[in-house]
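This document opens with one chain alone, in structure tokens, the form predicted alone.
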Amino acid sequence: MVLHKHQRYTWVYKMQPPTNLISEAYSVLDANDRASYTQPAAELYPHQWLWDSCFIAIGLRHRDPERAQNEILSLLRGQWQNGMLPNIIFSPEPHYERDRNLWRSWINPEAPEEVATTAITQPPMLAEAVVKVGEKLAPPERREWYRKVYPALLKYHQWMYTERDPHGEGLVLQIHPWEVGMDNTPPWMAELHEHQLNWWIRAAKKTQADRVIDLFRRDTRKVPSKQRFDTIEALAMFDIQRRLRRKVYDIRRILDHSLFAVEDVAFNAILIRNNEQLRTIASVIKETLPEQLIENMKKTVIAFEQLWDPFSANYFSRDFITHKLFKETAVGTMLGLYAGTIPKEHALSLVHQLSDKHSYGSKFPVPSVPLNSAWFKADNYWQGPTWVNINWLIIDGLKRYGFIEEAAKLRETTLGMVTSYGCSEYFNPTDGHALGTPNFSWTAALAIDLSLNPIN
């Protein structure tokens, strides 16, 4: 369904989502279903991704809560003995052997024996997904569901503090841009270009050899290269992964030389909200969270405010060692709303930026970087485009802070965008057109959830 420009504007603010949006979104999920999990998109993303499956379960719960539960249980098969949930569980099909061998997760004794995974994590959305699925179950079944996943979920949250908050300061660190889910987001890329490019990558950049290397990238064979991160950034990300592998993915060895340790604002905001959802789960099944974990949760809420910069009125990621803020503005700052614990005056400042036409107030919000940023590229992955999962998180935060009108407007605009241009991976924030790979699972799943949850 494609609407003319003036029709789209009318639809966004005056109409309810058409029923065929929901049916088309379910068709996308059905096409990407791989029995035990849902792939994000055919060919380009054949494996199971951590936060993708969490968002997918949130959509699936409306039609089939049992299938939504299985989506989450499938994630748990990849949990490491130390509690980590990897960002990818690899498909066992023979033609993906190169992907599995790139990581060789089995070199670390904590890795699972039955499946091949990566050795890094992704934003901890799992507790949120578990609660959302639980809302669709009768109380007895909900308690049974919570009891089933609680041990693994508890172990995951404990791992984040044990391994990723070694100084006990409250904020957890990330060791790779892939861990934050927003791969080429400007705060990380600015730091990467300034300090982390290996000599051979700099040489490739200087000699323009990256243009040749680009011909061999799988993603740019499926999606126009201008819509993906550039080859220098791709090489740098794989180089960081290679250095992590050389240290057998041992966090102590990794931090000894501090390759790339960042306390990411979006990751920690998501952790705060999911800590609260873990509390909800424990309360329902009459479990008592360990005292140390409760103390750590409190520290995270307090420490998060150290990421606030009063001069720009934004939250920023920071260096784990030096505590220097990375003052490149990106949409991660808006997830302070999703955390739900920031001061109301800070929340109000973020809301003002959402409507500022020079900042995040594009025609099809919310852009992944503000329009006035030097990094802004309307079509380039996490350096401009609008993503439905980020909108979903911001809408949820706006509702809980009482910004009902703003939440409703963003919901309607988001649904209008998806209705007009399909369940694409991401969207141009200035004209709404589809970007990335088509038939993207979390876009479909969250369009379903937003459609069936009007904001009153």
Contents of the next structure:
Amino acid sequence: MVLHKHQRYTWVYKMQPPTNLISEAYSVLDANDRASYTQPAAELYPHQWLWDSCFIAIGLRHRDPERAQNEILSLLRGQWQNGMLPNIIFSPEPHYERDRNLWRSWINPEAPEEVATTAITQPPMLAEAVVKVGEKLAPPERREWYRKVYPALLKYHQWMYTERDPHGEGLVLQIHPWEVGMDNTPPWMAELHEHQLNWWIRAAKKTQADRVIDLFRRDTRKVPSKQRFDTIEALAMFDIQRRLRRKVYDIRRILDHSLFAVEDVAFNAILIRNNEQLRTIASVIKETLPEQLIENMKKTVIAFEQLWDPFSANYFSRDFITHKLFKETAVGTMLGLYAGTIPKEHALSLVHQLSDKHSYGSKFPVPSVPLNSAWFKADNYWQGPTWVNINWLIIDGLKRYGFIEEAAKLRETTLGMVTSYGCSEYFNPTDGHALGTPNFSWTAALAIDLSLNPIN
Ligand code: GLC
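Requested next: the structure of the form predicted in complex with alpha-D-glucopyranose (GLC) (the form predicted alone having been shown above).
What follows is the whole complex; the chain from before opens it.
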């Protein structure tokens, strides 16, 4: 549906989402379908990504629950012996050898034999996706579905606590910005610039060698470079990855050498909700979760409040060792709503920020960084643009807290943006226009899900 510019902004509250949004979104998913899994976007993201496939399954379930189940089952191929689910399972095609070799997951004995993967994870959205797909199945099939995935899911959640909460604090730690899925989000980037840049990256910065390196980047060949993270940051990401590989991806050795270790606010908020969904699954199939895991789950809910900063009324990520809060504001704070366990008054203050025109209340919300932050850049990846997966998580949280009007409004603006500007990877939060790669799978999948779930 092509709308005239002046119609675009008024459309959002007046009409139901057009049915051709749904059919367009399905055609994006069909084009990215690789039989057993869906690519996030052809060419730019050719492999299978963990949280992408979870969001994709949430959309696919409406048309074909079996295909949605397969999307999830194919993620489990990548599970490590110790329970970790990697953020990427690499395509076996010969021309992606470079990607597989960069990680060499096989150097760690816990890695699976059949597939090459990364050695880091991504936000744990799996239990949510399993439940959402289960909602589309009749009770006997649902139980069968839950029984099939439960062992792997349980192992994943246990892994997060045994490997990633070594001090038993309740908060799990992340060792690479890619684990958070919001690659260049300011709190992590500020930390990166302050402590993590190696001498040779600093030298590259000084000599402007980054301009040369830029020529070799795959992403900036597909998407304008001002919409991606800068080359110094990209180099630093690969450098952290290289340092993890040198420690054979062994978490004890990694932590002994004080590499990046952050208790990320968004990751832990998502964990809280997904712990809850894991409980739902267990109770439907009458399984008892291990005592220790239940204890840990309770601890996370309590420890999450240590991330609250009363002065700025925000949740922040913190350093694993020093517990210093990273006080750069970013949309991760809003996922406290999705966690669903934060006190109502904290939820209310997040809601105020969502509607504040100087903060997150832009015309096409929710910006990944508030408009009044020094980091805000309307076109740059996770430093300003609006992402549909984040909106979906916030909408879900708003609904469960009873902020129905706010949830309905955000659903409408999100669908309006996708209808007007297509299933893009991300969007300019002030004028709504498309950014990143077009035909992005999770935007399509979640637009379908939002369209088919009106908020009353
Ligand atoms: C980018 C995003 C990440 C996503 C991946 C594949 O790296 O930051 O969240 O999973 O692309 O779409």
